[in-house]
Amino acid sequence: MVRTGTSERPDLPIAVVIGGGGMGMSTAKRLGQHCRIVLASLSADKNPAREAALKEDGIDAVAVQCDMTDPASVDRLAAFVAERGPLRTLAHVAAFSPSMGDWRTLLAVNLVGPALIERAMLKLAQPHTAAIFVSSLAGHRPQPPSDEVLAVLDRPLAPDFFEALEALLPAAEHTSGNAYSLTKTALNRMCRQRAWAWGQKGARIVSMSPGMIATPMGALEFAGANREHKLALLAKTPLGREGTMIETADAIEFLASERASFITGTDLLVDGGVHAAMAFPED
């Protein structure tokens, strides 16, 4: 029986977008041009409006609640995706900025959660599946962590992860800002380390590191304790402006596409050139 008044496209593959904030929604709208969208977010109360907004744009979309720091919740998401059809794209956008939580909260949301999602979605990967994890310019800090710290960051799902990391760092460094930087460094490393596992399924995994992007979360940082630091970074950005969520969606769409079919196990900086400017300051 022919149905009318619906944008359902059962013939399309699935794109899973983790995170329902500004960048998550812009990513869902872009990937929804070629995929059915499963939008996963912790904010169950906001999901109906997000789903409705995507459907109003003609996108076959469903928004579901998922706590990505809870293994059981992540497993339920993976089972839901498996029932709906083949996984074409995973875009992991969700993260907390430093002002949104404390040391352990940032470690859990920005690293433990992505690691759980990566392991669960790998089971659904097939040839041409692409996983994109949104990281940050903060993951490219000039002074990388010690080898001992990196070794702990490389195993975020270990039962003693938090305790092991805290034992290596002085208490003064157990801050949300340091956690943010450490988790983004670790996220970039995860995408390099896991490239072989994804490649065994003919699939790809990459990270994408935005710089100064005009998002609601970014606006919180400009209004908070990190304002001066953010303004200094903006002043050093060669293109002289923040990026837009349209531009980050462009990058994610490219990395997910067959145009990027030989790109895996690496990171793409989308930062207006600020990392280069800090490495090679103007004379």
Ligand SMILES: NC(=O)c1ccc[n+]([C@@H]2O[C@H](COP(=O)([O-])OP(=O)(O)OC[C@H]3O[C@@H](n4cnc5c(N)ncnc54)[C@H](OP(=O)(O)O)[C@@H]3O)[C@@H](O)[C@H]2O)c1
Contents of the next structure:
Amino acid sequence: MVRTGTSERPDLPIAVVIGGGGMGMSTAKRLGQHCRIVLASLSADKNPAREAALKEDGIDAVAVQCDMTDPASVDRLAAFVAERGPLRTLAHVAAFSPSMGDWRTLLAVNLVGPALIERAMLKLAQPHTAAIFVSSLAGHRPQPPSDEVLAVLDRPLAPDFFEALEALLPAAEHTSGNAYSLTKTALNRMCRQRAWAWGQKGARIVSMSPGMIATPMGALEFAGANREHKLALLAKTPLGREGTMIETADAIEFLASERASFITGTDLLVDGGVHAAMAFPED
Ligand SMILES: NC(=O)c1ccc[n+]([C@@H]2O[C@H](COP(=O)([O-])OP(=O)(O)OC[C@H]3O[C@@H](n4cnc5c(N)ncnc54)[C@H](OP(=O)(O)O)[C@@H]3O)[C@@H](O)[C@H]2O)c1
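The block above covers the form predicted alone; next, return the form predicted in complex with this ligand.
What follows is the whole complex; the chain from before opens it.
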């Protein structure tokens, strides 16, 4: 039977996008040009408008509630995706910035959640599946954490993860800002550590580290306690501006594509050059 007035494309593979904020939606709009979108995000009340916005752009999309820090919720998402079709792309975008939660909340949202998603989606991976985890310039700090701290960060699903990390760091360092950079460092490491497991399925896993990007989350940080630090970083950015969500979508689309077919277990910095510039301050 011929149907009209629908954007449904049952012939396309699935792209799962985790996070329905600014960068999540720009990513879904881009990946939706080649895939059916499953957008998974925390706030059930915001998801119908997100699904409608994607459909208005002609994208075959469904938005579902998922709390990625809850193993049962992640399992439900994986079952939903498995029913719909082959997984071509995972774009894990969601995170909390330092202004959005406390130390433990950020550890859970920015590291335990992505680790649960990674484990669940690996089961659905097949040849040519690509997983992209949005990390941050904050994960590339000049002084990396100690080997002991890294060893704990490398096993975020251990039952004693929070206690083991807190035992290694003085209480004064249990801040949301520190949690943000530690979790982003750990996320980059997770994509390197898990490349072997994904490779066994002919699939890839990479991180993408944005610098300062003009998103609602970025604006929140510019308005808050980090304002001076962010302005100083902007002053040191060779390209002299924030990036756009179009530019992060470009990077994610490339990493997801067959043009990136030999790129796995690594990180792509999309930061206007600020990380490089900080290594050569005299220039
Ligand atoms: N903006 C920047 O300058 C910048 C710089 C470096 C890195 N980044 C990174 O870029 C990514 C996206 O940033 P953004 O600025 O566009 O932020 P964003 O999309 O606003 O990130 C927040 C999103 O995370 C979702 N979320 C929070 N907790 C969740 C949970 N437990 N389960 C599922 N979803 C959850 C929220 O869902 P609901 O809305 O449904 O509640 C929200 O959509 C983040 O990884 C961030 O760290 C951003």
